[in-house]
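Only one chain is given next, in structure tokens, and it is the form predicted alone.
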Amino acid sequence: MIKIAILGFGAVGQGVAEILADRERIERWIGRYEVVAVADSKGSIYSEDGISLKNAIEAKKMGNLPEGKSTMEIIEEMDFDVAIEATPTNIDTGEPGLTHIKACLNKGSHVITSNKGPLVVAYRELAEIAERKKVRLAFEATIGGAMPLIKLAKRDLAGNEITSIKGILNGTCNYILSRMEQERLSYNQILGEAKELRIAEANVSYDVEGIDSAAKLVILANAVMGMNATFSDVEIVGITSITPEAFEIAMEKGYTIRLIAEASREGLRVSPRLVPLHHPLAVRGTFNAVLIQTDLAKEVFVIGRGAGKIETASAIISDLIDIYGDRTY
């Protein structure tokens, strides 16, 4: 019996719970399991015998989880095999997720996270704790939503030296830029529409200033390329100054403009770049796309939806199956 704790019960945590509630789907991969706790900053539901995920989701939709143990009390006092850490990202301190992940790893629990902050702040430290405690730290959901980047690079491209990673790591920016390309509307016009459609958050600066892409790039550089990069190592330029006129000039010469994140031995950079119109990275809409350059397999291209509750939750479930599932497939 696998015991699971979900720490952080916002959109992603609830998405994970919705998938885990479909036992027929998941048990054929990992066998029997119970979710023994869900918790967020306002409350928690927990039982050593397992909780009703349906009731937990309903409680959250009605307002807040009932008052109960704090997240740290659950970590310290309850028995679980794997923690799914899905609290909000803070790339300055990594908290509260950094403390949660350290505590879970140190008690000998696997951790699966969608939280970029702890990995940006302390990837090497967390990886060393996991290795020392002989548990897994999995974080596919931190990079490209449903895109299988981490496992592709570390497992399927094993034996290759990855020399560079270049791609689109933020769906909000890609939506804005591809709409500007197609309709020649101003940045502010399309940003307003994106907010109305909930493609962009009310405070979109994290996306459009390149911060989100830079955080993901640091994780990729460290986890996949073996670098020891920090957020301050990334040269960052956002998309707020891009104009319809810039697209006019680019298109006349056979190019478009995309926010490209690139890691290579020369450094890490996030900036608007000219991309040939028929290049694989000239994708439109909210898609993410990444081009991995290797010495043996040469170029490997991945495209997928980079955001969304269920898309991100699917990456977490993929990590869960990778830890506990039948690997003979």
Given for the second form:
Amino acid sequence: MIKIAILGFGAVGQGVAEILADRERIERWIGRYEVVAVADSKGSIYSEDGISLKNAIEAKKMGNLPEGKSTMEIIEEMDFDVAIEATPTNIDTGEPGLTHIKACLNKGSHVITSNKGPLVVAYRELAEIAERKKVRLAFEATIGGAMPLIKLAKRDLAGNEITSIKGILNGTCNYILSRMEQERLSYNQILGEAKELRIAEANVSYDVEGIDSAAKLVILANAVMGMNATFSDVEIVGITSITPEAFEIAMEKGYTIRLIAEASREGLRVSPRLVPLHHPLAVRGTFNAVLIQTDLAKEVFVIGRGAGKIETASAIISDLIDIYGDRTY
Amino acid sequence: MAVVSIVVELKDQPGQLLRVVEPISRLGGNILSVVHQRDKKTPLGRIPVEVSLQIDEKKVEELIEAIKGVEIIVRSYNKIRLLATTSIMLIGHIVHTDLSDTINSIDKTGFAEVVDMHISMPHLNEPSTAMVTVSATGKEKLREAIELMREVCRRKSILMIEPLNEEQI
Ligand SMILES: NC(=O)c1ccc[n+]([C@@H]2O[C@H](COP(=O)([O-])OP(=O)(O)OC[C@H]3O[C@@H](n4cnc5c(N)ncnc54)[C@H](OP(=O)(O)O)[C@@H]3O)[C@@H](O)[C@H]2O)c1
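Please could you give me the other form, the form predicted in complex with its partner chain, since above is the form predicted alone?
Full assembly next; the chain just shown is listed first.
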């Protein structure tokens, strides 16, 4: 029986709970499991025998979870095999996720996370703890939401040397740029539209200044290209000063403009780039897309949904099945 | 690598072109096009043929000598053309920050130049947008030129949008 703890019960944590509530779907992959705890910033619901996910989701609708064990108390006092860490991202300190993940790995639990912060701040250290404790640290959900990327690069492209990764890692920026391309409206006009559609969050600077893309690029560089990169190694330029005319003029030469994150031997950069209109990375809408270049397989291209409650939860579930499913598919 | 265009005069007989092709391939050249100018036959009945090829810059002289060596008349060969070209976009106060100085930083390298430019200035005092086409004598040099431009733009707070390296996809 697999015991699961969900740390962070916002959109993603609840998305995971919704999917896990569908036992028929999940048990044929990993067998019997129970969620023994869910925690938010103020409280938790827990039971060594397993809690009711439906009740937990209902309880969260009312606001905060009941005061009970804190997240750290759950980690320290309860018995679970795998922790799903979905607390808010902080790329400066990695907290609170960093402390959670370290404590879970150190006590011998696998960790699956959608939280970029801890990985940006301390990928090497966390990977080393996981290796030493013989547990898995899985983070498919940190990059590109549901788009398969980490396992694709590490497993399906095994044996290859990845020479470069170029891609669109932020759906909000891609939405804004592709709408500017189509409508020839100003950045601010389209930003307003994106906020209204709730594609852009209130604090949008994290996205449009390229910070979110850069954080994901650092994780990719370290985790699949074997680099030893930190956030400050990324040269970052955002999209806020792109004019509507830019698209018109670019179009005359057969280009559009996209925010591209690129990792190669020459370094790491996130910047708006001229992308040929026929290029696979000239995608529209909130999609994420990545072009991986390797020595043996040459080019591999992936596209998918980069965010969303259920989409991101899908990546977490795929990590869970990757850890526990028997690999005879 | 450089692009060279050579005009030779060939007798109107089979096998003549082969004598030009042989030294080109021996010297590692890569033929891009061959144009027979049949309508410009010389009084002695020879046909001018223009061969465009890509070859190591340092081997151009040797190639011309080799072609002459097999008794082919080389009528002309042109100066080495710029081979690598790319577009870059500039956004910001391009005009206020001395546009000609920005362009000059490329032109004065000797290995690269701005060959085309399109500016859009929708409003006075608002940022303008320009698409600049830069050519250089080779890919390495083009990269160098872009690096230079990047420096200038950084100094002048101009946003420079570079193309994605265009692999054949
Ligand atoms: N949403 C997406 O599409 C998406 C996609 C990819 C990755 N991610 C990443 O996934 C993570 C979760 O995203 P989200 O959208 O679910 O965020 P969210 O809705 O803000 O949820 C964050 C959750 O973490 C809880 N939390 C905060 N501090 C905590 C602590 N110390 N202990 C336990 N729980 C704590 C919050 O508690 P309260 O409920 O009490 O505030 C909340 O339940 C983030 O790192 C995000 O960057 C999200």
